[in-house]
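Take a look at this one chain, the form predicted alone, written out in structure tokens.
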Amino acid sequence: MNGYASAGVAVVLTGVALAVGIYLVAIGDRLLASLVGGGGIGWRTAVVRPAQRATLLLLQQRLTTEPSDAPGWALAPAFFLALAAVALAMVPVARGRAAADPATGFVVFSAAIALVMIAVFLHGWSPDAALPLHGAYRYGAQALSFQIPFLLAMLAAALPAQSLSIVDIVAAQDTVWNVIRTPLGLPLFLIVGASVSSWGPVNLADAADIAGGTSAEDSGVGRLLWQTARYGMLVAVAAMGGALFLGGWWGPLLPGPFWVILKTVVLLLAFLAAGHLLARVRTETFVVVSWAVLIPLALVNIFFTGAFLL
């Protein structure tokens, strides 16, 4: 198979692990929501729901305001689905199998967290409306808050492997899981992932008490679009946090790709489960408590894993 044929078969995958992904996480999302609520609601109604509720916002019309910028408008949802993409091919399936396996995919997984702040800030500026513009002020101070604390515990990560190519960050993990090397990572990871995503209790951009933030003004195909990222974005930031603390692909028994899926699955459901659960902190608490308290338990997270190693 040459190099173009491969390259679009990978593109091909990724996208229909992402979709099954997001679809996966609406139906989740929608099961947890009844069940927290009280309200009775059978998995035949959550599995159908989903699609009935996409179908009824592309059959919406879609209002926007006066002075919009349509194309940063339709270009910010486009944007982040497309990050997510990219942060998702980062990951292995099994040894040797994945969409994308660049030398260097921390920085590659890690850019494509960065720039969302870009497809956010995007958003939330575009309908020229306050409210969406709040949250993208929002979004900003959280993201300037969360990077460093997110490299830190990613880079705890790469120090076993001695690499930053994230299919050798799998492999070290044979005998003992990062987990367990760098035990303050992976809650580090899933705080900063579910910043990534604007989701539950650190939904800042899009909460409710701004109307839904960048959302405020979505309607029709556009809200769809959004939501869609959004749920991509959780779905990749859970499937790396699998490969990077969870031991990816190695697992007894099984075949490597289940090992993937079910890890993914597990830390999808605590995002759920978070959302619906948890209380949204307070834009100020968040970004004081990402300066002064998730900054240095990352560098001690990495001093464990250095005398861990040695």
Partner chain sequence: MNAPSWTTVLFWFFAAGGVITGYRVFRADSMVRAAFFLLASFAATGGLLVLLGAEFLGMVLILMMAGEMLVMAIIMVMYMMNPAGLNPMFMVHQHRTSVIAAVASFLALAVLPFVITLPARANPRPVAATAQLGTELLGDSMLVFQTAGVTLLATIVGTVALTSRRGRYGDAEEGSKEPPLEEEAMESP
Contents of the next structure:
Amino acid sequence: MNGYASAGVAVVLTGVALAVGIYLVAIGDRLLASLVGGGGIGWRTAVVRPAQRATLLLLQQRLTTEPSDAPGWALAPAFFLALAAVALAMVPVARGRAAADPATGFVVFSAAIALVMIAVFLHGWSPDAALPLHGAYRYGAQALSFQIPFLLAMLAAALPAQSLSIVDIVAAQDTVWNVIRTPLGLPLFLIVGASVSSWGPVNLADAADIAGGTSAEDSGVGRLLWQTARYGMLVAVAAMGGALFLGGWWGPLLPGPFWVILKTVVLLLAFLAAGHLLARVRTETFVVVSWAVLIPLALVNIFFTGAFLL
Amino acid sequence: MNAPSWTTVLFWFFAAGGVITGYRVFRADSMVRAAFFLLASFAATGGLLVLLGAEFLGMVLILMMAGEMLVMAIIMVMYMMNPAGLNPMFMVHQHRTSVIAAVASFLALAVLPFVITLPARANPRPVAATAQLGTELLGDSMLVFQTAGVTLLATIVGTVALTSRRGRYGDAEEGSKEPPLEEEAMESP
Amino acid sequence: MNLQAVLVVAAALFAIGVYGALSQQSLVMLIMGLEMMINAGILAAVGFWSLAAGGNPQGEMLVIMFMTVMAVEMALGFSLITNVYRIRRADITEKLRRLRE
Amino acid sequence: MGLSAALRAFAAGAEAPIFAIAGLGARDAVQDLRLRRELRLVDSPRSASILLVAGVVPEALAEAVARAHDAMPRPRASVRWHLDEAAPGGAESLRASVSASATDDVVAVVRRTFVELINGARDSEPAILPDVDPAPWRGVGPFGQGGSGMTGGRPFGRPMAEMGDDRDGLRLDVLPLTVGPFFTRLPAGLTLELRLAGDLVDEASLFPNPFAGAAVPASRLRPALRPFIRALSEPVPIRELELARARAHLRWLADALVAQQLESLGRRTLALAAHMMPDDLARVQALGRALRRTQVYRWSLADVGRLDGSRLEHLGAGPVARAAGLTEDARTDDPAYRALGFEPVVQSAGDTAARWKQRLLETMQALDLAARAGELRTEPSGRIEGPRGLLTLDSAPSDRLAPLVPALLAGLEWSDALAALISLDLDLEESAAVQPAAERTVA
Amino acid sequence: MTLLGPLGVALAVFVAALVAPLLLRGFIDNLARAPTTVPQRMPFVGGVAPEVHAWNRYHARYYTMALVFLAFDMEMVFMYPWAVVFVREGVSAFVEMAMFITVLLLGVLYMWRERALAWA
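What does the same protein look like in the form predicted together with the partner chain, given that the last one was the form predicted alone?
After this comes the whole thing, all chains and molecules, with the earlier chain placed first.
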């Protein structure tokens, strides 16, 4: 296979995986909502409703506000989705294989996560409206706080592999999964991972108290793209969590890709359940806890892992 | 097309992108746009670093700059009048001098590499560039590394001391309005 | 792509930085000019590292130091601006000059 | 065209996104729509296709309704839902292409309108407000600015925010913002005027009650309020009163939960409130445990919006006062309640979390009282303990709590301010029902 | 593309995922972009038209934290190469990084003590 073809295959496969993941999140969210809130809906409804809603949004007029930053508003969801796609492309899908496996894949994933704050801030800033602006600044506080614990929690997973390549990191978990070696890594990763895509108790940017926050002024296709991108980032974070801490493709009997999907789905369910069962955290509490608790914990975790390895 | 030409195309794409977005930084009315143009310029430089074989440095530059430029945007919006550029304006001084200085420095720096003979010892592109850097960090450059740590500590302390208003030495002195409710109710747990 | 090309691009970035640092009235924009110059410095350093110094890790160390300088400069610069703003309610260089008097 | 029609038919199967405006008498009815899976109540007209205007909307709110209508993207339609057949009332200027009466199944009407709208059988509604640019914006200054000076001019007909002093010494912009009357997290009609310094509330004040000023016949009030109004002047079974109280608390909780991003749990609470019976005590207790597990008392509401007991004394502020340690409760004066051995439940913290817990505890107490009350009736004395506090013939607790709002909200972060305001449970309808006779005009 | 390596593939994924939504949006706009009316262009906060522009000198009260972030974030640049060589270098790497981190944590401790994290 020549270079162009294999790159094309990687792009298409990433796109398909992202689309399927996003749709699964939409279905799962509905099912969990009816499980927790009552008024059960059938499987058929849960499966078809997200597509119907997406079509409805495509048919709806896309509104703008008067002096909006139009290029920024157009760019933000696309940029967010592109970051989700890059992050997902780094995740190994089968033994030794990922859509893209650069030697610094770990840093590429971190950079994608870091750039999310630009996308969200731009999205909230662009409409020149009070509620989205609030969401943007909240996300600023949130992102600047979770960034460091997030990177530190991930870093502990890279220690045993002696490499920044994600495939190497997963390969190094053949005997012991990182969830054992770095016991605090996965919980920290999940707490801050949910904040990346503004999900559940740490959904501050698109929060209910500011009527949807950065997306309060979105309608039509713009709204569809933004929600899609958020879901996509959730999928990417869950998949990466499976790879970094739960051993990626390693697992008994069944083939690697099956395990990758299973671990991703398990982590996604954890994210979705947290969204329905935990109350929103105050922004200030989040910031103080991130700096004063999560960063020290993440460092303790790294040194614990280090001691484990020596 | 073969591979080297792809590298060349990307090199000039990133170079042009970096320079154009760099120029737009000082031509944007909106402060948020200015900060994000600077980010784009840095990202383009990051791309150039990757093309030059410094994969780790390129990606780390993008990673660092994402956070730094968000802070830049937040601070700029705080302190600039007319932060969104709704009233387009042009706030420069000594414009002519600046342009002349810029052109002069460009010419001086751009001509230099063509005049003097540069050493040409190409990077053998070691696979383990990051590992090499780590060894360097913990070995020969250990002192530099620890000094950086102390410098950053000094920066943190200095920043907190300069900006924080709620230090041990009391709250803001003038122009401040205390909230009407009890102080305990205001503070985080 | 050769060293000359890299250095020309770096020179262009540096010149933009010079322009920004000299011409901008606002302190924050001035810091942006400095950032741009460091950006050029990073590019030039990596150019030398990659194409002239045979990939010596100390070249990479230099780039990391550049980044550290950038972070420190930004953090302290913005702290000073905050303080100046608190006292003077302005962030413009001319007003700073008046502050000095 | 075949594909387009097929797509439209497919999209019409989605939950109809509606932005609902609850006028007088419609608050509970609109809230109950959350239980219907064919609809989706959305937070902003930006994402709605249908505007549902329920109950009586006074003329004073007509412009806000029009703004909500015009903020919707096309295709859009509005449905007027009259709950009081005898006297529809309300603003004359409200036009709606579809209307539903109290006897109609409003969900079916909304669904039908939505399907017609999406598949093209019904035209999208035109704008109500004039489509006129308030001030076409053209830069006129030498650098394109609008007037003299750096920030001269009013871009797009709106000025920029002005600077104001701040408690941390940085004099930055203060953003004036009017939230409401149809802000989705607040009861309809409640309008909050804020000055925001960053994400902090610098100053806050409430607009006057838009429903006040006209005598409200009991038939226009929402059914949940009627027993309390009746109990002011006639004996009412304690069982009925206490059940109504428990329902009112849970309905409040259902809305408050949505603001803490617990919409599913809010729906569960609402389902419980809609069919509450005295033997539901165990289910309320289970809800309380679920609520504790959400950590809402710990990381969302603890220490938020503390109100001292001293500020609330003799205010008749009901659960709000009792959450701050006061034992004020008009039920202790009623011989029938004394016969039941009624003792007010009291907490001490006085913060938002305490007010949440207080309402939950009072719900359980009310169910217990309802179960034991038998045929006991209240003694009418012109004052009664309503779900929000002391209700008399001419004053409601919301009117007495509203003056506390500016001091309570000032200095709080937006989400804290909102949580604190919601926890007061201001009810404009209740205060319109019992306003002083002097302020009444003939409807 | 393979010659540009896996980062080239990542770039291709990025560009594809960036362009696809923009194309979709452009396509939908082109197909059925109804012109917006003036009332539609007004931000919605409950039905009262906003008096002023929302864009303002926003008082981001976490500015101290944001500036400390600039300095603290640098620590990550040092940690990545360290993580790669940690197992090889053993105890000395452990001790050196512990020193570096302790120094930085002192800064966080100072910030926390000065209560520079909380703002509301």
